[in-house]
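Shown here is one chain on its own, the form predicted together with the partner chain, set out as structure tokens.
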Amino acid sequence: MKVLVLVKETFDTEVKIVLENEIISEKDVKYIINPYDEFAIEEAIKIKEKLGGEVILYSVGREEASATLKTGLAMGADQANIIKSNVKNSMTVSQLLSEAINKHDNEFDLILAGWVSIDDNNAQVPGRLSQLLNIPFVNVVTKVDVTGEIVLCEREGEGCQEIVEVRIPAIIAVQRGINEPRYPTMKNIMQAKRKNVNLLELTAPIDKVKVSYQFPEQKNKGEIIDGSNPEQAAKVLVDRLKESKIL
């Protein structure tokens, strides 16, 4: 089984983001694998270690990604990919992830990512590869069983749980759940530092969009009313909802 899973490096949200002209600069920057994208991969290596096969990484982005996607491959994937290219938004991106699958492994059997990025939270790409594959899509899956060339998937409906068959090639995108990705041996990370990341080199298609960030605007601080008094904080209260209008 030939399995790729489509990884996004992203940005440790824990560490303080920084915007330099509308970008998010770097300086600070601590990269990380889209968490979500972290159950693909852990996911794939689980059907690869019942049904044998491999596991590929293709990521969009820079070129120093490299040192990220090796965590995948420290984690059990075969090799990776990355397609250098710095646009961000969602359609372009899916048009190069097709490109280059097309061109290198169209002979794949599923196709699994994480449902979305923690960073721009769009959650389109998945669904717009499957598109422009032409293949079927399956969302925020929490269970994936692999027979032959069946693939039960299971997702948490309204109230239910609604299981898709889908017959592969498929795309797959995963939710919180699904699994818990193992941590990188100490072998697997010695081993991942003498496997290569791939740089794939595409004409990127013309990017008609452009992507700026800016920081929410800051919610005042909520007010705390001392209520040892409750007589007095009522009244208190009742003067700050006319002060705002709300009454």
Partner chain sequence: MDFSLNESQQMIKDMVRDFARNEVAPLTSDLDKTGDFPWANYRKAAELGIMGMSLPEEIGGVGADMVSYAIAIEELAWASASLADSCMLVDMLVHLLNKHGNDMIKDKYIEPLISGDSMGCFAVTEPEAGSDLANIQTVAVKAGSHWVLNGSKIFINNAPIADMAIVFAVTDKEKGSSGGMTAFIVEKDMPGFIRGKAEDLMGQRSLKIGQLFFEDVKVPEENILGNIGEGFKMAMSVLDSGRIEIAALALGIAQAALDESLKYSKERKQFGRPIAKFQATQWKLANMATEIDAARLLIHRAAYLKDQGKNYSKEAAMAKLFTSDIAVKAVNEAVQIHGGYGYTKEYVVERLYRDAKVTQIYEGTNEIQRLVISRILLKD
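Given the form predicted together with the partner chain, state the structure of the form predicted on its own.
One chain, no partners, no other molecules: that is all that follows.
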């Protein structure tokens, strides 16, 4: 079974964000695999261990992402493809992924992805890609069971758990809790150095979305009112509310 995994490179959650001319500075930034995509990689590897086949990672972004994707290869993925592009919006990213997959791996069985990325929280790429490839899509999945050409997906519903049955090929976006991503062993880390990270050059559609960032306005600091004297505290609170024109 051939399983493709969509992987996004994101800033480490412990990185301090610095803006330069309304753009996030990448100086001294550490990159990681989007945590939700790690769940997808782990689930793909479990499917390969059960049914055989291969796991191939696909990412759109900078060429240097090969160092980040080595983590996925060390977990057990077989190879990785980077579509070199600086596009940001989900529509363009989905178009690039569709073109690359149709060109290089159009005989896949499943595509797995994290349901959302921790940086922009758009959660659009898996769904858009399913439309471009014209295949079923199941979102926010917490359990996957592959039996032949049928995939049973357990997903979060409104106050319930839903069971969705789809036929491969399909795209499944996974949620936290589906598994616990493995830590690569030293042996697997060394083996990952010999696995291929392919750089794919595609002509990206015109990215019409201009992306800029701003920090939110600094809010006034809060005031803690001494509550040892309730009557006095209530008077101070009323005065402050009047000053703020809330009362």
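Just so we're on the same page, rigid core means the largest C-alpha set that superposes within 1.5 Å between forms. Everything numeric in this text was worked out from a predicted model, so none of it was measured. Positions refer to the first chain, counted from 1.
Asks: When the rigid core is used for the superposition, does G52 move between the two forms (threshold: C-alpha shift of 2 Å or more)?
Replies: For G52, whose C-alpha is compared between the two forms after core superposition, the shift is less than 2 Å.
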